[in-house]
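What follows is a single chain, given as structure tokens, in the form predicted alone.
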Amino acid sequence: MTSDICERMKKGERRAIAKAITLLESTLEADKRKSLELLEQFGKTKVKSLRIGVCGSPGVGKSSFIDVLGTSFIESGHQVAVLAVDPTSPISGGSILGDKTRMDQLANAPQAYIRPSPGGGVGGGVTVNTQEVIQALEFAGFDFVILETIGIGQSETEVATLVDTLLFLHQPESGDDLQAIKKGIIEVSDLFVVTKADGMLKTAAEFAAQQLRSVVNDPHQKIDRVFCISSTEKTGFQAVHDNLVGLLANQTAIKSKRTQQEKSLLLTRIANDFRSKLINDPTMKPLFKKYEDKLSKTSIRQTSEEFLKAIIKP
């Protein structure tokens, strides 16, 4: 099943696509052995990509920047795909914002692939498997896959972890000064859009690129990591494009990053699986009642410690 599945993929087909997506994000045991088996096929596949984070505040516009963006990409010959991690709805489990709605252009292309994905209540903005999903994408022939956040905070650092580069998109006269935007998000991206640089907001908008540039760009260098664009008037967006397409270029880079990232997020797994089987595993539901049944008399982090070595033998 699972090779027919990836046979599909390589040929472009839909279907297959969220087939394949579907499998990698169930939570049901029965789904486990077939996305195992889709992970090592897109294992031995070498492909030419580059993983892109957008991340801000909500009503920035990033669901607009990528449309825009994403579309550019594929006049020059690419394929792409976004991957927008939604709020999860409290009674279905599902994404309730719906991006391709917002992505008109996208939406339309055969060239483009959106996937809203739940976030599933993950602080960072992705989910446990939306690194697996990235490489669906990817193994299916996307050489730009955009993954747009759900755009709460400083949490969204983790997104870093999943890509090779990162956009921070910010709204000029959105009441954040430079004081604060949250510094982690500073920190670990890599470009810097304003957005809305347009109309009655054109001028605050190059006001506050300059800002960022202060802070942001390295004095020593001739390197303008900071971008002022308008989706509406789809101006500004040759400069970020041209950026990111060399990125793409410099295979030997992002290879190197991402050596480094899958280390991290090995830990971060283990950590979620071994979770899952605490909560689901029939074996492990007795031992763990029993240490729950001790809180009324010891603290939380000495019954965590007494049962973490009742199961870790040293």
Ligand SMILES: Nc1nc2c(ncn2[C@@H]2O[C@H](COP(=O)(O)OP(=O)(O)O)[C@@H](O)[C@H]2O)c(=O)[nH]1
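Since we're looking at a predicted model, the values are computed, not measured. Positions refer to the first chain, counted from 1. Only the largest set of C-alpha atoms that superpose within 1.5 Å between the two forms is called the rigid core. First, how it differs from the form predicted together with the ligand.
Ser256 shows a C-alpha shift below 2 Å between the two forms [criterion: core-superposed Cα displacement of 2 Å].
Positional change of Arg301 between the two forms reaches 2 Å or more at the C-alpha, relative to the superposed core.
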Second form
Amino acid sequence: MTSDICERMKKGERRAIAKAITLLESTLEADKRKSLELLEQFGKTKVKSLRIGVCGSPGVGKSSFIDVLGTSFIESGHQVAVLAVDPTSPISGGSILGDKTRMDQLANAPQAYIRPSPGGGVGGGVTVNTQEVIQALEFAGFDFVILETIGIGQSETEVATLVDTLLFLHQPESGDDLQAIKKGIIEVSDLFVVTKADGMLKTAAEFAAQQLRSVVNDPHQKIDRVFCISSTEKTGFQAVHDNLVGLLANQTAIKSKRTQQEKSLLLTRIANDFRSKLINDPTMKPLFKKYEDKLSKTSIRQTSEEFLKAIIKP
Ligand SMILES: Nc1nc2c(ncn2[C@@H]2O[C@H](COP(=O)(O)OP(=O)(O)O)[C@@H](O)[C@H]2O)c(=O)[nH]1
Ligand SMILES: [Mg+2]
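What does the same protein look like in the form predicted together with the ligand, given that the last one was the form predicted alone?
Every chain and every other molecule in the complex is listed next, the one we just looked at coming first.
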């Protein structure tokens, strides 16, 4: 049954890809078994891919940027998948990508797959599930997998554990002046893109790019990590495109980074699985009740410690 799905996925059949994603996100026992079979198949298949994260404030131009960039990848013979992720929210709403994708070009390309609704996150572990969805897409032949962050705030660091390269999008004169950008975002981002470098904003965009360069470029290296683009005029994309195609070619570097990421994802997975096992285990119910009743006399912290002592053998 899963081998049939795999065969159809390899042919790029959209319905099989959607089916696999549904299985991976399901919490039903029967589906879990099938998911494990799928993941085993994915693990056996060597893929060449680049996972790109795109983050930045709402309205900065992420979807528009992905539309133009993704189309340029397709034009150079690649296959592109786009996912919206919000790792900070356990239940991500599908509407943000669904209502107005702003990815009209990509949405109509047969070489592209835009995931209609972002992950359920049922039972926790949105990030871990997302990693599996990415694997499914890679197995189905997509060599560029782009994650659009729809969360606001801490999500960038979470997305950084899922992608090979993280792009931070910045809008000129957005009030998000450079000092206001959180240090954490600059630290986890690899490339920086100033958006909307057109019309009245063009000069401001070029100025913002110069400012960013002085902050993020290493003065001892000749590498420029800052790009200035316009999605409406489709300018400035060649440099971004070439940079990312260059990264795709270096699979050795990608593999070693992913090995590190997998270690941290494993820890997250174990913690999540442990939590849901604990909560859903019927034999735990009387034990929970016993400790809940203690709350009138002891603090939550104390009760929790005693509970853990009771269930974990030293
Ligand atoms: N002038 C200009 N506007 C843009 C550009 N890219 C996006 N926009 C506009 O900015 C708004 C937000 O774009 P969107 O791609 O949905 O941003 P997201 O929320 O970051 O995904 C929309 O009104 C777009 O039309 C650009 O390159 N130039
Ligand atoms: Mg968007």
